[in-house]
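Only one chain is given next, in structure tokens, and it is the form predicted alone.
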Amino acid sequence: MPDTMQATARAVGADVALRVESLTIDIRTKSGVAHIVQDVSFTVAKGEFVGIVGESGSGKSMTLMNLLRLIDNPNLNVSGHVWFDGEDLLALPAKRLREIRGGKIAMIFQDAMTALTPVYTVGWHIAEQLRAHRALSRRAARERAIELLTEVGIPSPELRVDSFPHELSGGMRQRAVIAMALACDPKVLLADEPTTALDVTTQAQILDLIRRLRTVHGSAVVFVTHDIGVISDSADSILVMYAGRVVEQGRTVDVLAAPQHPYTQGLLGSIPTPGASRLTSQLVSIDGSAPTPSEQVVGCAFRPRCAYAFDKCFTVPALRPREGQADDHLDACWLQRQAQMDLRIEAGS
């Protein structure tokens, strides 16, 4: 197991839900080979809330739907492995995978309306999860579809159940597709950036109903967002992803209470401080943009934006813990190292 997986699992115990080792995706071009995602790994405990944020083509988004092979691409290569109760999930048949998807791991698109089939009631959806999975007749699966929607918080369910998507508003569907996520109690939900087309007031509710949906089933749950002010209350750990890499990952209270890396510090600097005046609270910008999957930058991909860079940082750091902070806080940036290297070695002359 390589040594960020084992820091990880000493994190959160033999109790695992889900384990990612050396997660890598690539996509073949016209111009050769994009590398979208590069050895991404973590785990995923019981019950565990897990946030992974990064701005866009950071690879999060990537990164989840290949968990359960969502993407058919024959250009695509994925390696590594994602361990669920024991099996593979990346080598497994596809009509095991497809008992799997829905059943035992479930998804939450980030477009609501694409999600779901236009021409089939809100109550088909869910009631075709069920049926699905669990054999229930069509009457009983009905009746699990009008609990599921008064369980998420649609009023009149009775009434929805028989509502197409387009006749419902945008926090609505995306209840309804968070009820036919958890339609076979999930051991693991995937989110992929739930709340993003939404206005302010329905994604706090949306996320107060994930957060309150995961204490009632005790499904983990991985949450893709680009905003890490989104999760900063609700996730239990984080993983900041930058060009496909993972650059700093641990315990939420650790990771916002002392950021390690540039751009994690970046991404904190950028979100508004509620109650806070225009004249101490001042937003930062990261200046330039990140490279495309099919850039290739030499050593660390954020050199290039990175007002701390220097010669070292043209060899891509390793994701490790450093010294003086919790092992399960990692973080590929060698500007603290460096400057602890300094440090013991003017100590000793």
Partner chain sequence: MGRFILRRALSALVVLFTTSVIAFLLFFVTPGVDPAARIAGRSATPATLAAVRHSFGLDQPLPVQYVKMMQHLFITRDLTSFVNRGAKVVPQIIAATPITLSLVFGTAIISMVVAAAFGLVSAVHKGRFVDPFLMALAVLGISVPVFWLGEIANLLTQGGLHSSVFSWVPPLGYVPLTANIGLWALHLLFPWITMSVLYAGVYSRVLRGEMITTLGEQFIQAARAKGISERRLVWRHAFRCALVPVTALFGLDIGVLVGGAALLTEVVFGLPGVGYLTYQSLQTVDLPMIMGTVIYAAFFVVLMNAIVDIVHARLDPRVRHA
Second form
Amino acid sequence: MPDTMQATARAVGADVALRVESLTIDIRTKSGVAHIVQDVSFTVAKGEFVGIVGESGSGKSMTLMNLLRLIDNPNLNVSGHVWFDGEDLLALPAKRLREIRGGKIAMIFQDAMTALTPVYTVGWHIAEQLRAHRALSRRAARERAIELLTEVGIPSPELRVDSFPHELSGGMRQRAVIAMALACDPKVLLADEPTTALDVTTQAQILDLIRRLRTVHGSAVVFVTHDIGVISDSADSILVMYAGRVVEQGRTVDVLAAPQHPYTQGLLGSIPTPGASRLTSQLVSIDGSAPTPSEQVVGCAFRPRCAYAFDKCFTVPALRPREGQADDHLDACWLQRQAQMDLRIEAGS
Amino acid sequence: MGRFILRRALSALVVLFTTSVIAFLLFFVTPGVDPAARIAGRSATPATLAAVRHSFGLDQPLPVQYVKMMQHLFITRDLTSFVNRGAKVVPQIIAATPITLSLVFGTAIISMVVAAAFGLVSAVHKGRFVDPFLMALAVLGISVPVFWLGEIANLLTQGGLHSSVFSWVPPLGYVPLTANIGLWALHLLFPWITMSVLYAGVYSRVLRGEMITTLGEQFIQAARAKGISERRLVWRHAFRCALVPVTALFGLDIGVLVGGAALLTEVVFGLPGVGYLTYQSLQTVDLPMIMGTVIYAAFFVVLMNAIVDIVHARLDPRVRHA
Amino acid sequence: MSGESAMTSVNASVRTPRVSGEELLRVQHLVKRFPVNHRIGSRRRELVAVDDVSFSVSRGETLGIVGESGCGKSTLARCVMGLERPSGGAIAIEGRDLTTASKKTMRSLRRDVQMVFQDPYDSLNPRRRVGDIVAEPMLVHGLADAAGARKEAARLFDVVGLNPRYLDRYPNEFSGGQRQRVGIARALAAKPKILVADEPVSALDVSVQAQVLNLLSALQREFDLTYIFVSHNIDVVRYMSDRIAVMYLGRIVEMASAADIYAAPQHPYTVSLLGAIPNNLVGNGAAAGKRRRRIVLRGDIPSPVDRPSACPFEPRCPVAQEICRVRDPEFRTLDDGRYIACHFPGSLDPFEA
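Having gone through the form predicted alone, I am curious about the other one (the form predicted in complex with the partner chain); can you provide its structure?
Below, the chain from earlier opens the complete complex, with every other chain and molecule after it.
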């Protein structure tokens, strides 16, 4: 169940942890400029869990990475604003930004093996994180590292602190990375598919850990995933991205119960719900595949795959609320409500 | 560790034995090579030739000759040169070794520092002006033949300009480190530079490649997300990881160089190192000296191989358990 | 590329499967061990990937195999495919034993079982035209001459929802979903009786997964195929299968009808696996009025090299008792016909009180 207590606290000025405004990311390539992320805006309330859902090429990871300007590529052009504590992270001088990275906003990655420098121990990594923001002696940092490893549930932490990343299992590595991210009590935790590389039972452990730590540390979480199921019972609100744009966003309960955009509907219909059988229900399949960032689609990017596309779809629709839906439940689709209903009936049958 | 050393020592023995046997056999099957004829001189009669053969033991079966030679080389250590009967092989090599070591390790330090600077700056500023500029310099360094560069250096410093600009450059030759450290360095300065041009070129390209690969890894972004400085990111994370494969390669190169592959530089600059010795022994078809230098070279290659493995395991924990 | 739109033409109406009850494949006490690199002087070690696995599959049925990494599901699939030589046990297709077959019988048995691989990028030779890739099994097994194989390849392209005009293209000109269709067409080309699908949608984007799953369902009805469907995703396995075998550390720990596995799982591991899926989507699959308990197991899956001595699940099992540490539970049939390897089946409640 989404944490409704958190959800009600969203978007009110003082309670905002992070606000992204019209984030746009272009990359210059030999064949021209590719628009990876276009005009993405969202707000993360303090302590809120926001899920960003999208397939490969949707720009979800690029959005996350560029909140902290992590990608050092001269061909990348990032515009818009990322407001945190009254400052725009995209306009901040490098030194000030470094204080926020890891200190106020921390990040965890899909594959903890590739997120840790292979030649250093787990303890070294955590100590580096601590000492980047706190004046701590080596010894104190090591002790704190052991405490953190204990907190994330790593058995015999006083031994594991000296383990190298390759000596740990996938689940343990991800715990170690989470311990590192939490070292400086960040206000926001950015998570880039942190459970995708893990087994189902290990994924449950890590999700459980993230949820628990969120309660203890009160950090907001921005969780990027391709699997809407993974965040369906953790996220307070959801953004659905397609081809670099947000096509639908709102509180998780609203989006799951009444998806408005045909893509969201297709996405929900294309995964077998628990217990569903091919004998009793059919999966909604979306024809074709998502455009790559270099393929420019005129108008709505979903139009070529959309069964309900019509002439209006050659213009990009704006994100807006719909009559009869919650005010903070937005979608970018030209379809009228009636057509939407028909579509849903067909998809659900 | 003890196990490792034992295993390495055993395999080293096998390598040394095989190399020496092959070198020995190659010597005798090479057409036109007859050490006895060489020693006896052009106008020797068959009788003199036979006498020479006998006195050098060349009339005995090859396995016996081989064993005797090894005996003299390793046990009594009094193997003498065929060409210069007073010269003993082992002391000559021992005397030449510090010269070669001085040359190679000086070169190693200079070329590594230059390569690190070039490779790092190039990788970090990939795609900007400085990168292709440095890499063009590196290619130039690789392309210039060492002996040519050495001769040019000699012509400049020892020739017409020696009396004016380069009056501070000593004549060709070697002064031991223990005798006078200043003169030692001064004598080796141009050999070092000459050899470094090649190796700095090669390794700045290798290092640039490794740095670019490493900088593209996810853990670089992860480290950046921790809020550490870009300097720390480049040195402690990227450079440290890029160093692993580079060190392995470089260690092997050092082994080969110490083993005598620095001979071009040694010959050009008149440094009586092991390379020079090898060059001489080949010129005079001096079997005992050839055998000595070959085994010496193989020894250093094997030794550096073992050291590279140890260093590699120190640098990369993933290797330690494999 | 827009070649996928044709797939919607495959009739996808919902029907009951034609499970005949006639046994097509029987696997008995299958064991597959791999030697593990070991140092001189230390104890010789083995990785037991598949440990005494037995099951049978009827014609027209789909047997789903679900499990996490290291459970042996892929090795099992590869053994059935004949890609891996079993260390022990028997695999029989229509009564003919694959493990003792002559070269000639082996060839025809090979043809009977075809595979759809996980990664449509790695499993297609990038330097060959897709038409040739699909035609190859027909030529290898002598099912057609070159012209006939090409014609048949075009027909198969149509069947899997690809435009036959694309026969002369190369794999890199297709999207992931389309490549998986090529892989399916290649598998069908040999006219197999059994199709082994090893994680066929795991490498695909979510919206494309449904296309492939729908296609596989439609093909099964159309060609009366028997499937072995292997995946780590229990919802996908449930969707595709009539029966499900749950594997853990090389063993089948529970095997029952797909509906029973969901409605009344008996093995604590099955219960945990179902309870681990984070899902708040509609109709969460539990029996009416009950909520599935969320279960977070402790610890990691043990390494197949270093298996617990008795019940493999015991170290992580929430309801383990003393006997589980001592005696290995045997694989037995319960009254309701399901197979289970547990001393205390049904002791972990899958639903919230």
